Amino acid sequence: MPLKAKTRKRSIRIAVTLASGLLPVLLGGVILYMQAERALKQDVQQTAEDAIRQFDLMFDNTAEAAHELLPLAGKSCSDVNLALRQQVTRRPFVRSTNLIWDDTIYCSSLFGDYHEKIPAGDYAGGRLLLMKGNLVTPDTALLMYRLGERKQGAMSYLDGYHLSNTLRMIGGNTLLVLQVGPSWLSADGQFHDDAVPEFPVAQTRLGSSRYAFGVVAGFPEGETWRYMSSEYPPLFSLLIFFGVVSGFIGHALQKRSSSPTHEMKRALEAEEFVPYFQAVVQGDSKKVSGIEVLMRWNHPKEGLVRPDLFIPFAEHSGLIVPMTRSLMQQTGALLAPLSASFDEPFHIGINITASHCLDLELVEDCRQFLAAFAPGSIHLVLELTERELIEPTAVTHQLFEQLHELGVKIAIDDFGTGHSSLGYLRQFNVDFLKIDQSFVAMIGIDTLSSHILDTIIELAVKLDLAMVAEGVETQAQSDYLTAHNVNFLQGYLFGRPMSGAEFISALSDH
């Protein structure tokens, strides 16, 4: 086999092994990644809900202060100033309060009498305004809650420190901001009036059902992997274990499934499948009249491999056709030089299977085989094995018709043991029946088997078919078959399967 082809196959096996190992790791990683994303999403959702709940409580204090002060709007500042300061004292999150008349602050908990026109602002929901600061604390954000009724009005301020501190405590590792109208406050207490940032991981926006504000929460880039590395180390170890096991199984299955095919292809190219010949003798004279060509695997390490260990696999894998072609070519090369010395046509039996009957290539193989011998010196007999059913299709009928035109004979091998023997007699133009050795072995031992054998012989006579008895090992079996006019005998009594050189030497001696 070419080196490039071997390298390519090795690369494919390595790639498949790696894929087998990586697949569970990748799939498990994807599942864990999705699980981590879902966990982070749930975490963010819970954080946002907690923040909304806490801010609602803080705004309740601010709103209650404004509601209690609203009825005092319009009264003299000296009369109500104490009430304003009491709200600041009683409300934990309220930093200052103001009373308004006709859009003008006239009384403050901080300054007492005061006069300042309220600037127009974009109040969220008409009541909330997030500010960068005021004259007292210009660098500290404030949240203003404004309540008005005709000319009366009351305002309460919530210190931005409380807001940012809540964002830090509730947010933890989560990025969390408070949004009021177009402005927003970050956990570091900084006021922003630009667009709220987009958080790369698990971003969630949640608004309050009671006040006109919302929160935006999420995680920074890479948080999913950080979460997985901190929460899932045991699962990663388990995934790697499964990956190694899966890769090992994939490698083992490849070796199991591809190695026999690869080895048999290599053996076919190296011509390790060699012909062995077993003699077939005439029933009356016991003269050698032909052979059955048997396939043997001459393995360089294992020696001769039994055919039952590789023939079924060769049939299943589709290699039996080129293997048979090689067997015919080797048989022709061995016996063709002797064909001119044959006194009468020498029978050469070769097994074929259903795989040979799928197209007409067998016709050309037989034509080339016959062309190697002296004209009329041999009879080629194709023996139909019944391990696989040969379907009587149009191609099959055309195949057997062309084979008969070439002078090729057709035999049914192991007749009486296959499920399709009688069907072959009806569907194909058969010339020989090969009686299975299981019936021959029962001669003189089992009466029922003897009756079946007699019935097979009688059937062959009525159909005018020649007979070959397989597995003849004793003289008694030989005498019985000869007495029943069986045409040809084959078995250890007349010779074991031999290599080509051994058979040619034995044939010359005979």
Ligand code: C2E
Contents of the next structure:
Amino acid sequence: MPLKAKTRKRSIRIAVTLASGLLPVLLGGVILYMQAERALKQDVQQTAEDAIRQFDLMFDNTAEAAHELLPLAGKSCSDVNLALRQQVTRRPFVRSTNLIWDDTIYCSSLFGDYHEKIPAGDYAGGRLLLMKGNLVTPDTALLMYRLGERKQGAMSYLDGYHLSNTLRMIGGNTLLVLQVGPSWLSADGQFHDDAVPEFPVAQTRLGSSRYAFGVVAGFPEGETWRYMSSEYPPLFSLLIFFGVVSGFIGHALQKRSSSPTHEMKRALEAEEFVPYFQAVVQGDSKKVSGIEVLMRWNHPKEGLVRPDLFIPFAEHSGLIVPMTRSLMQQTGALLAPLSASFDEPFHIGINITASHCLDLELVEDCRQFLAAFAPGSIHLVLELTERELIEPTAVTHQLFEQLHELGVKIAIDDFGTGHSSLGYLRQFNVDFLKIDQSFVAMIGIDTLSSHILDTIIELAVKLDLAMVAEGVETQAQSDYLTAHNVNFLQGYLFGRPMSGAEFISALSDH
Ligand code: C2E
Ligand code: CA
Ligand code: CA
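May I ask for the structure of the form predicted together with this ligand now, the form predicted alone having been displayed?
Full assembly next; the chain just shown is listed first.
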């Protein structure tokens, strides 16, 4: 059933709604996460650049002291001691200075005459050595800048306090360390000579282009989420809003696309409702006197669908009127070219619902239908089922009068199953009674039904109405009905409903 097949399971519908709501939230979340990572990366890069710039300045200060003192190396310590102290006083970052001769410190700004081998170590770029401390301050890291030429040498010390202070100030929330050769200094002023730590988020290493040192910066685990939760709450609200809207749209679209009305509208536009024709023969001669037009849904997936499976939906949604109109137009296009060959007026029965009789549009539909045929070549018969009686109003009165003037015939379909009165039959100018197939099926089987059938036939004769018996399947039924002067017969015995092409070829063979 095409309309049932479309109505998805409730759980699937809920899943699709949830998915359409969650998708924008997830996508937006991923984009925000990537954006946060980028922002943190930029932040870290900026921090590292600032730190390098600041350390370069501090190292310049320290290096200049050593450069100025180098030419004094070799001179007597008492002569140059003042110059050593001047460097310490004049330069904000220089803590102490030394002069070297032949790899031995022989003069110190702090102690004057002195004698000590220069500290052994892995001097980065031959110049820089990060130390854990020295004799004077064994627990405070310091950085040595050493300059040497042949036997001459000068060195200046930079206090680790300045370095760690810079790391703290520039780093802010960023984890930032200074790396010199194999050693590194953390922002808490601690000296380390193990491997530099890995920072889980946005780690960046940057080296100075001027001195042999670098910095490593990054963020601790979970920083991306922390950043998002502090920076993006308005965007999150927007995402949730989009999610809710998209969920609603997803839900509404599903409802729309799974509704029978939507599916039938689509089918109507695609001209999937097509006419099938079933022959009606004359009771005596069994000559084809006309046809009944029966609607079929040529569904792209389900194949040919019977009308009782979709007509109720079409009636409910009001689509039955445009569907009938389309059926009439297709029937006209198929049969009008044959109309010249009809020697007697050919009966074309069209099933009409009561909702089609609420205004006068039906008159125009019939006028257009008749105009397609050669004048007088057909009788258009509107079949109104007795199950659904038409309310007599001023409009319906006018409608049936105008139909009558157009020469349109009226048949009461499924006669015997409803409650049409004599007044009803007269009021709507009825021409034919179509005896319901349930009575025909009982011929020779059920005496009571046969009796009702006989009464219906008598009534029709008295009212001077022509009769059509529906659902004639056996020769016995045909013989019985002919013997009782039923004017027309319709049923599988004479032909099943067939497509336009089949019907035309059958008619021309005949
Ligand atoms: P209906 O108007 O009474 O149409 C006769 C039904 O009996 C058709 O069923 C036809 O195929 C079937 N029939 C014909 N001969 C025999 C027979 O010998 N034995 C049996 N068992 N059945 C036979 P179908 O085509 O399935 O249509 C069913 C109903 O759907 C129709 O009953 C009619 O009420 C409705 N219908 C069909 N087309 C239209 C349409 O275009 N508009 C409206 N409003 N209703 C339609
Ligand atoms: Ca009918
Ligand atoms: Ca019928």
